[in-house]
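First comes one chain, alone, set out as structure tokens in the form predicted on its own.
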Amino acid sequence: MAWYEDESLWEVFYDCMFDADSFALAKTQCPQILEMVGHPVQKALDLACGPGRHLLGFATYGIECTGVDLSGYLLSRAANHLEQADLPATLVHTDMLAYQPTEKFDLITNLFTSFGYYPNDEDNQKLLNLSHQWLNKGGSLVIDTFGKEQLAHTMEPVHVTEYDNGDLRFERPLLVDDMRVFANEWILVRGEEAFRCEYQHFVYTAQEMRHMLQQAGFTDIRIYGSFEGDAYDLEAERLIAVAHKD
């Protein structure tokens, strides 16, 4: 079973991964993104959508969302929230590999670090296949992960991050495997409780993105540091890929 299947880690670690701010955080993303790809969007399909974070903030614009996710867990979330928020989406609980639209897509993301999950290049370079399939001509794929770069750059032994409910978590971040894939161990420690999980995926250069996205058969591919357009360089908050089919 790859780490990313294991529904544990989703539920015993949704609240470090998104709490009320990332959801505030996800709502400003979204009008820079389309401001970004600079096209009308009509529909969207935002893959690895986790709770359906950015499918709110893109339904509130009128666009006709979709989202994919292989968590059954997450996917709940992204039902309760959307029903909350009185908003419309599809949500389609599978791998991304696995997935058949029956429409294309005028705008498909895949944000908060999803892209690198399979255990191959190979199948990453698919999914930027695929995506250039389900895409209408004119569309645009946004990719939000950090940068080999950065991580190279920014990267601590260990460090702790403390939550306003009194959690700690304790992260110890490793690049392995020549520099290709990035491997992380999680310990969380509630109250007197504590929970470990380890992940790793594959992690690439701004280039090397490029690369692969030329594969795919994109064009016009701009590379950001951040979702206000910033350069990507050693003081970039993320690598921003915004790749257009002609």
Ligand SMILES: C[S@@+](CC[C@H](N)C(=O)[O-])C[C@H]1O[C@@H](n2cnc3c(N)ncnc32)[C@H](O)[C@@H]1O
Second form
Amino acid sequence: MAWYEDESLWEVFYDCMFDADSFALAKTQCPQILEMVGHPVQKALDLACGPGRHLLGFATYGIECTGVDLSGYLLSRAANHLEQADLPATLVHTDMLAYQPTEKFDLITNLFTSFGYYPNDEDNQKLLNLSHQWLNKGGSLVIDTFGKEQLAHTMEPVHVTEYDNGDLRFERPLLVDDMRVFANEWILVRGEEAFRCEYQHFVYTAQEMRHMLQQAGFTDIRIYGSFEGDAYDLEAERLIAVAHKD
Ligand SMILES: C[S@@+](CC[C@H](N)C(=O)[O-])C[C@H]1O[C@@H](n2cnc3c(N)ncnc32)[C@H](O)[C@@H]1O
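Can I get the form predicted in complex with this ligand as well, since the one above is the form predicted on its own?
What follows is the entire complex, opening with the chain shown before.
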């Protein structure tokens, strides 16, 4: 089983990964994404939508949203959030590569470091190729992840995050396999209990990401360092790739 197929990981870490602040943040990111792509969006597909943070944000603009995710647990959380907000979206429980859309989209997103999880380059490239096929002409793909340059610049041997609910998360990150793979260990201390998990995924430089997007057929590829549209440099908060389908 791949690490991301382990439902207990998403259940245990849900409260710190997807707290109220993260939902508020996603709400501000949606209009920023729409501004970055710069064209009207009627139909959007969020690949690896998790608990639906961005589906909620896009649906408030009247955009017809579809979210795809492999985790039944996270999709049930997404369904609850959408119901509470009285917003519509179609949720599809499948691996992204197995998804078979019956329509095309104006916008496809893959957000909050959900790219590079497949354990080989071919499948990660395949996701970009399929995204290109699934877009309408004139549509855009937006990937939000962190970049290898940024990681190499800021990575600490141990990093501790304290959450409002008192949880402490210790991280022990490494760049391995010729610095192609980000391998991280999380130890969550919650009250008297501790939970541990390990995960890894490919990380890319801006140039590598650009090349993969070009291979998939995208044009007008722009790389930003934040949702505010800052340059991707050593101060970058994120690596955000915006790619266009002619
Ligand atoms: C870090 S979470 C991000 C969730 C969401 N994009 C957000 O911004 O809240 C990564 C997500 O990727 C999903 N995922 C991982 N591998 C997947 C796959 N092969 N197909 C579909 N979803 C996948 C996980 O279930 C999880 O929801």
